[in-house]
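What follows is one chain in structure tokens, specifically the form predicted alone.
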Amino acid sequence: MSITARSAPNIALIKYWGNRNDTYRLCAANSTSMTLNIPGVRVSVAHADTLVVHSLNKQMTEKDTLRFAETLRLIRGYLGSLGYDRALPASLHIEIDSEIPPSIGLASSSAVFSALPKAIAGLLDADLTDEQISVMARLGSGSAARSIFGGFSAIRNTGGNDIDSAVGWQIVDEHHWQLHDIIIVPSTQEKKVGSSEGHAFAQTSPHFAERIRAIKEYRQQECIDAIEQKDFEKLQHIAEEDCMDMHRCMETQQPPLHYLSSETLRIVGEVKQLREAEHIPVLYTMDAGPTVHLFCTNEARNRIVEFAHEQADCTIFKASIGPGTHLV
């Protein structure tokens, strides 16, 4: 029997960067995001004699397979703590069908590793809550905990270093506020250093501690307030502030990471000019890659789509707020 789950990226408004525990991917601070409806990922799991990880869209390396093996080991331990000691079989056959270009700042790992535990829960027929499945997702990719939920979601640190000390939760569902993410991809070339590797050195930045303090003291709550109040101007201010702060930390950690390209910065500059000239509700944000995410309201969508298609040699995705991870 094979079970399939579908997920999509979540794009952070308050970014997750840096861990307090790398093994369990316990984030150093809370974070907030919007789950998209596209591009999607389907992950199918079935019982197997040996671990097989097969992707229909990319060549899986030994490093990729080891990441899945370690994630399954951690999930097995977490399920044991919930009373499902022998629920997960020794090995699985995992098949991935992804529409997301990998390693370009489009949260492909968060989509894959949120679909995986949802499919596992279906295979085991285990009575798990979405919060428990979010913990399982986080063990594969820290931000994956947020993609379990539709609409706007967050990761809450509960303190300590236990495996369940950071949990995903839903702020509001996808029907609360209809926002769009018009995604401009300047380059589909995979980045040389992945997010997982970069997290390990985040605390070497001289700006890291101050960024974590700002998130704890005001950014996270202001972002949540803006979402609940549908206050786009407030959301724009806090999301852009946190995005550029994260990239400043990346660029000053050792070794430094420069994910934003000259094309990224050009597009951001033109978005600022467009916003000022036409008074359009649009905000920009970038994850760990050159890809630019333009969040906008219904009234601004057509103009932002037009702007996106004016960008030469870029791949464009037209996403909206989505329903979260689900079985198919």
Ligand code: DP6
Given for the second form:
Amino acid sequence: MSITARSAPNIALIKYWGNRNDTYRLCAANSTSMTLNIPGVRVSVAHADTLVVHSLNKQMTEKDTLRFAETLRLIRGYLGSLGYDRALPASLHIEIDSEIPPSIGLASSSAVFSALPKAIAGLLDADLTDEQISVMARLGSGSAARSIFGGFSAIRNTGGNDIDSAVGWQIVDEHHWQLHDIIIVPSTQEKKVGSSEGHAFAQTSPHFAERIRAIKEYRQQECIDAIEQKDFEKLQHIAEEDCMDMHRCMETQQPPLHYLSSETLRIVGEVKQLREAEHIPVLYTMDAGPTVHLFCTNEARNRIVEFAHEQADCTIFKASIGPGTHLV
Ligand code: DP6
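Now that you have shown the form predicted alone, what about the form predicted together with this ligand?
Next comes the full complex, this chain leading.
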């Protein structure tokens, strides 16, 4: 028997950067995001004697397979703590079918590692809540904890140092506010340093402590308020502040990480000009790569799509708010 789950990336508005516990991916601060409808990833799992991880779209490296093995080890431990001691079989055959170009800052790990535990829960026929599945997702990739949920979601740190001391939760579902994410990918070259490696050195930035304080004191709550109130201007202000603050941390940590390319900065500059000249509700945000995410409202969508297509040599994705991870 094989069980398949579908998921899509989520894009953070308050970014997760830096862990207080790298093994469990317990994030140093809370974060907030919107789950997209596309590009999708399907993950199928079936019982197997040995671990096999196969992707239809990418050559899996030994490092990739080790990440799955470690994630399964942690998931097994977590399921044990919930009373499902022998629930997970000795090993799994995992098959991934992804529409996402790998390693371009398009959060492919958030989609893969949210679909994986959803499929595992289906395979085990275990009665797990979305919060529990989000803990399992986080063990594979921190941001994946948010893609379990549709609409807007967040990660809440509960303070402890246990495997379930950070939990994803849904702020509002995908019907609350119809926002879009027009994605401009200026480069499809794989990035040199992935976010997993980067998190480990976040604390070396002289700006890191201040960043965590700002998120705890006001940013996370203001972002949640803006979403609940559908206040785009407020969302724009807080999301852009947090995005640029994260990149300042990345660029000043040791060794420094420069994910934004000159193309990224040019596009951001033009978006600002467009917004000023035409009073368009659009905000920009970038994760660990040069890709620019332009969040906009229904009324702004056509103009932003037009803007995106004017960018030479870029791949464009036209995503909207999505439903979260589900079995297919
Ligand atoms: C910049 O979730 O990719 O996209 O836990 O190592 O997989 P791992 O890290 P990851 O980190 C996300 C970093 C980010 C911001 C965000 O999505 O919140």
